[in-house]
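We begin with a single chain expressed as structure tokens, specifically the form predicted on its own.
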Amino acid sequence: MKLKDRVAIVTGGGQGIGAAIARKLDAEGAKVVVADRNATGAEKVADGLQDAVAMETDVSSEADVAALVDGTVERFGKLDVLVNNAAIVPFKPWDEIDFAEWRRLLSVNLDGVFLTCKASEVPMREAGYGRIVNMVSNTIMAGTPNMAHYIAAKAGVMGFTRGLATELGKHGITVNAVAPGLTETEGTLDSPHKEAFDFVQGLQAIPRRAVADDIAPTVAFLASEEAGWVTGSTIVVDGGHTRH
């Protein structure tokens, strides 16, 4: 198990995605902080760990993410590993697109991940350990239609995190991120999104539907020792849709 002992908090871990990168960290031993804005959700995927607690969480909000790390070090007495996954997914023509909008999605996407790296990094770098990894989007190779405000956001996550890493890695900590394709996911089922799978799966050297188990090893692999000498960088798991 690659992650016996190590904490790890995993944003909007209460569905999809983040529910399975919850999952596998767990498989791989470490106690999991499940932090989401659907407390519901948090506590239910909590509940199916071995050692994990649900902490109702908007990432928008300072107050709320200080009380996330606080609570995570005083339940588990540190901080090891924090998955920035939680976002808003869009479906909104250009036109569509106004100064609200687009502030309120970039204060979860962007200024979300802001806020949780800055809380998190103080007791990783006490401890000279950790492991941040932020969830990007191929859609920023891809420029998907319908989702500029959500791109801007995710495009500015990796170079936050090529910066971050810069500034963190003589502390111990690395940066990285992982860019999944298309996934099927329950917020994916339920959006316009689903209608493009089968043209996103024409488009992948793998031929079939992603989901959210096959981003999870990725994630997991970046937030162990394994990881140690990687960083500020993007690992774009999409099933070869978009090749580098």
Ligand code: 4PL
Given for the second form:
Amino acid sequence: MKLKDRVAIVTGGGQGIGAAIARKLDAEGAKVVVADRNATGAEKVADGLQDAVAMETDVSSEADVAALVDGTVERFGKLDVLVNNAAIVPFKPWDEIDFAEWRRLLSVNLDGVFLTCKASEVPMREAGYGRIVNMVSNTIMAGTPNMAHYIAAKAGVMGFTRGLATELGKHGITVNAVAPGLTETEGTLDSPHKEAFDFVQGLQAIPRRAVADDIAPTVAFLASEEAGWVTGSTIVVDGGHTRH
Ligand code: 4PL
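Form predicted on its own done, so how does the form predicted together with the ligand look?
In what comes next, the whole complex appears, and the chain from above leads the way.
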């Protein structure tokens, strides 16, 4: 058990890759706060875990994020691990992305990461220990169509990961990113992304569809104590699609 008695927040933990991460951290012994805008989804995931709670959270809201971090420390006494997984995953041709849509995506997928890191860093710095894992995407490397604003935000998170790692290393806090490729989830299967599976599979080194459980173990490793010398890195977990 890599995470015995560690306390973790997983944003977007109510479904998809986030839910798989919540279950994996739980299996490794962590107490998990499942944060999601969808309270029902978060509760369903938390109910299946050993010592977990659901918290309804919109990561683009500073007040929600403050309540999430304060609530975690109140409930479990500390915060060791923050997994920034919550995101909008759009499928929008460039011609349909107007400025309002661009701003909305950036506010959730990029500002949301700023807010959770800003709030979580306080108890982590006090403890002199922390693990921050930011979920990005191999679309940064692939330039996947119909997601220009999403790619911009994820590349922003990757850059932020490097900058924040530099500033927090002296406090015992590591900051890393995980970049999945196209993965089977409720979200991708219920969207135009599902049309891309066969094409993407043809580009991968390993010819099968990714599932959320293919992604979670890499997150658990970076969240663990033994990953202490890894910081500022982005690990691509995409079956060899981009080979970065
Ligand atoms: C290759 O992160 O990485 C579709 C949708 N295709 O969200 C993603 C690829 C999608 C991706 C992603």
